[in-house]
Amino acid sequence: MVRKDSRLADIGKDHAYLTASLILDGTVKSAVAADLRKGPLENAEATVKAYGIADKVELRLSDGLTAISPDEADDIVIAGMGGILISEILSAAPWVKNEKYKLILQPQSHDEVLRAWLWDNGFEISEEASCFDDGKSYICMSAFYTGQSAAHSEAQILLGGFAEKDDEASAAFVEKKLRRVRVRLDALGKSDADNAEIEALKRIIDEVNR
């Protein structure tokens, strides 16, 4: 999803691994890799220095984008860390709203949370990929800015774009969540619940199957 010739920021990038992929594969052609703590910067330094990059690459501490300046880079990178988190980084940088920037997030959970903020705040999701590592599925999305918002139903915060994709591996995460919706259905169920969260559960179901 990462842009050809782009300039990176990569936030949270733990050992740079990524960083240096796509320097030495040649997609990107400089890179701000940022962490907040001080051993992800050491792990960092050590995989730029082994590759020879370290023209290329620019190490930084900094909590989430606090530390990146607007104009060091065009797309930036948020993986492996939850929904919720990323979202909070995203507040915090309102200079991301952008149509220049493109962004690459990767939610290790919470990702109907991070759906819910971008569409709020006037970013469109342009894509959606989902893959197998060791046995888990995960997903990743990239976004643009374009200042307008729109609404969406539960099933599409939920559940993005995969309930429409046929992989293996967009298909294992869409009953994923299903199961949790049907387990949270079942204890609803069995309580004095809130009528509107179970009406509301039981339409993420109806338009899945639809």
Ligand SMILES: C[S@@+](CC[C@H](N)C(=O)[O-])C[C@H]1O[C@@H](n2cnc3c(N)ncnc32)[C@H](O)[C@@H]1O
The other form holds:
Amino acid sequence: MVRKDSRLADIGKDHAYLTASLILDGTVKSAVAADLRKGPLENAEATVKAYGIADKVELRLSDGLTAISPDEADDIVIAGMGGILISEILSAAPWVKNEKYKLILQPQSHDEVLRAWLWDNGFEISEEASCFDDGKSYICMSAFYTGQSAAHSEAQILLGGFAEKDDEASAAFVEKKLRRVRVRLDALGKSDADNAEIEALKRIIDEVNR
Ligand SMILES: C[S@@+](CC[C@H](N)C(=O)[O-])C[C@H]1O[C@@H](n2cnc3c(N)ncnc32)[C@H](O)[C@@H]1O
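I've shown you the form predicted on its own. Could you give me the structure of the form predicted in complex with the named molecule?
What follows is the entire complex, opening with the chain shown before.
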């Protein structure tokens, strides 16, 4: 999803393997690769040295986007964190609300929180993709700021566009999330439950079935 010849900001880069791969295959011209902690910075120094790409990669300590300047990146990757943390990182950097940036986001959990945040804050999700790694399904999405917030159903927030895709990884992702919805419905059915939540969960199942 990263655009050819863009300048990359890789936030939470850890070993910086993604940064290294995108530099080595010629996708990006340069990168700022940042992480909150010193350990990952040392890991990334070893990667950059091993692949001889130190002239194209700047490594930096940064809490989210706080140490990134708005004029030094075009494409911003935040991968391998929870959707809540990714939303918080974006909230703390209002300058990302600009159509020139492409956000490439790979939430490991709470992707519904991230979708809701993006849609509430004027972003459009332009692409979603899934894959299997080591038997687990992972998802990734890209987004641009448009300034327009659009209403979305509970099923769209929970599943994004994956219910309409027919590849195996998307189906596994949808099934995993629907299983949680059914477990929650069962639990609520056995308690003095809040009807509004039961109705919302049923609407999700109905919409996916349709
Ligand atoms: C699981 S690793 C993901 C590494 C890589 N992005 C990937 O997808 O393979 C998560 C990384 O995010 C970093 N991280 C967590 N919170 C962060 C924050 N607020 N700002 C920058 N980096 C953060 C952690 O230190 C860790 O290196």
